[in-house]
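The form predicted on its own is given below as one chain in structure tokens.
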Amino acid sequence: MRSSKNKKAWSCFAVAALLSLPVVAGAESEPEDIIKYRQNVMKANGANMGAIAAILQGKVPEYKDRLGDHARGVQAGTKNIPALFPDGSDFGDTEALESVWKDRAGFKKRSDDTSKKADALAKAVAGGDAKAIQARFRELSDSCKACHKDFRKEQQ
């Protein structure tokens, strides 16, 4: 008997708990939070690359595990970036330049070169073999590096 109430509680709970929920499909997306969406997309390509470069480098081997994670990570940051940087999302704090707006076709190319980097890359991590892993990275390394100097500002 007492199993039936706090299952009929926990229910209740569970309901109140999902309507409280913003509500996510359908819903259109203010530019600000494209813009931080965007931008902690790219961090955390850059924190997965990163990782990636340690492992690699051999400075963390206690992690070395971890590379099929960090490769798939970059794989799904890299899917469709252009989606990333919708008209209307040019302004604020932003490291992308005008050439992402102006010249959609080349933001689009570099961006898909990437993505099939970064797929190559975790296809290589896949496959465990040590050189292709490097040589996959080191093209994927160049392609991010390729974009960045057309359509990002430079760090100070």
The other form holds:
Amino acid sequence: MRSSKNKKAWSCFAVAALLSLPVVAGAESEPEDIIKYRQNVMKANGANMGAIAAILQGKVPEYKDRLGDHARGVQAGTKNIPALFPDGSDFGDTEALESVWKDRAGFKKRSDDTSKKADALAKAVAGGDAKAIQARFRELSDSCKACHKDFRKEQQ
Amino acid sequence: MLAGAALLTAALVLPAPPAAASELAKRGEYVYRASGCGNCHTDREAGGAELAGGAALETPFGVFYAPNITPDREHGIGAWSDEDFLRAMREGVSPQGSHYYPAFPYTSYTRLTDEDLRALKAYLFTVSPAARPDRPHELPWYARLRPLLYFWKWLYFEPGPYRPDPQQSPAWNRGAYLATAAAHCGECHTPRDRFGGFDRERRFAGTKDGPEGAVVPNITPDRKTGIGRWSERDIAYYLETGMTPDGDFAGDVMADVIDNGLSHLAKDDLRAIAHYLKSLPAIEHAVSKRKKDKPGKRDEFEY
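Could I have the structure of this protein in the form predicted in complex with its partner chain, to go alongside the form predicted on its own above?
Next comes the full complex, this chain leading.
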């Protein structure tokens, strides 16, 4: 008696789970969630960039061994930035300018550049040449700034 | 023959030999970088020629289009004398005697020294002339009454070059000069009252009604709402690279100011600006973000 009730409960659960699976897989996220997600990814990039800058400027000598971790973090976080900006995620609490969606090619070009510069920095850090690291970091910074200039609103 | 005659006249008329003139223009280029002229007077988005007239500057008082300031004699400032130029920059008056709108920040440029103004003009005259006519401003009726600017100036405008404060260090004075005269930081970072004059109580405290509807941050040393937690080195590094201490980057208008101007300045000068900013009174003024409509709201009202 007891076990059949359990079975029933279990099968109900299994059916529900099976039914909901394809729905979940095919569902699209809410724009708000996408915006929140990409802001978090960008925040992580910013946090890693800030950490790298602090190390390179000699502010925190005790953490200089972590340079590689932060560089790899930025590398991962900048891999495909346009994928964070799907259609429909252009209104709501976002600082992205309309140009992100209007000038898709330009946005992709900028983001590819950033990704390439992040790869180069990670490589330089692995190489260990301080001068090269500085130079690659500067190039990556410029790439980030160039993209924010054209595609992100002035913000507090 | 004609060219020869022109050269001869030029040789007679020029007050200084060419070497000194180019020296002056070189100094002027530095003033030009510090002052950011190109950011408003060049329509970069439309690929316009350098200084041939600007993109729209949207303000709460209408849309302004910066005029052509190339040395073109008809459409630019090629026919201006040094005195014309100094008067425009120092008093906000055109050679024809009409008042300029304070969208042109003569309210700050008035503080530039005569030497720097002359050098700046020398540099501007080395840019290629562009025959592009000015685009008229798009203003509400009350702002179109230019003579009213006379009263505006009487209320808000204090002409005259920067006077160093002998109580302060040379670095502080240099920073004050760069920040308030050349770089005219206050034009965007100081909130304005309803008539477009500076809110003097909240100097450099930021505003959400910046140009292009930009949110302009508080740059006083308030620790909560300003940049009080930034060191002088942080500020100088930001002005050079656009990177904040927490790894974010300047965007939009400020990125232009840095790319085309401040990043070209000497490190000592950036440090001087930072030193001056850190000495300002800290003002607690949170500049809130302007929020776009939430998607839900949009549905409610539109459909």
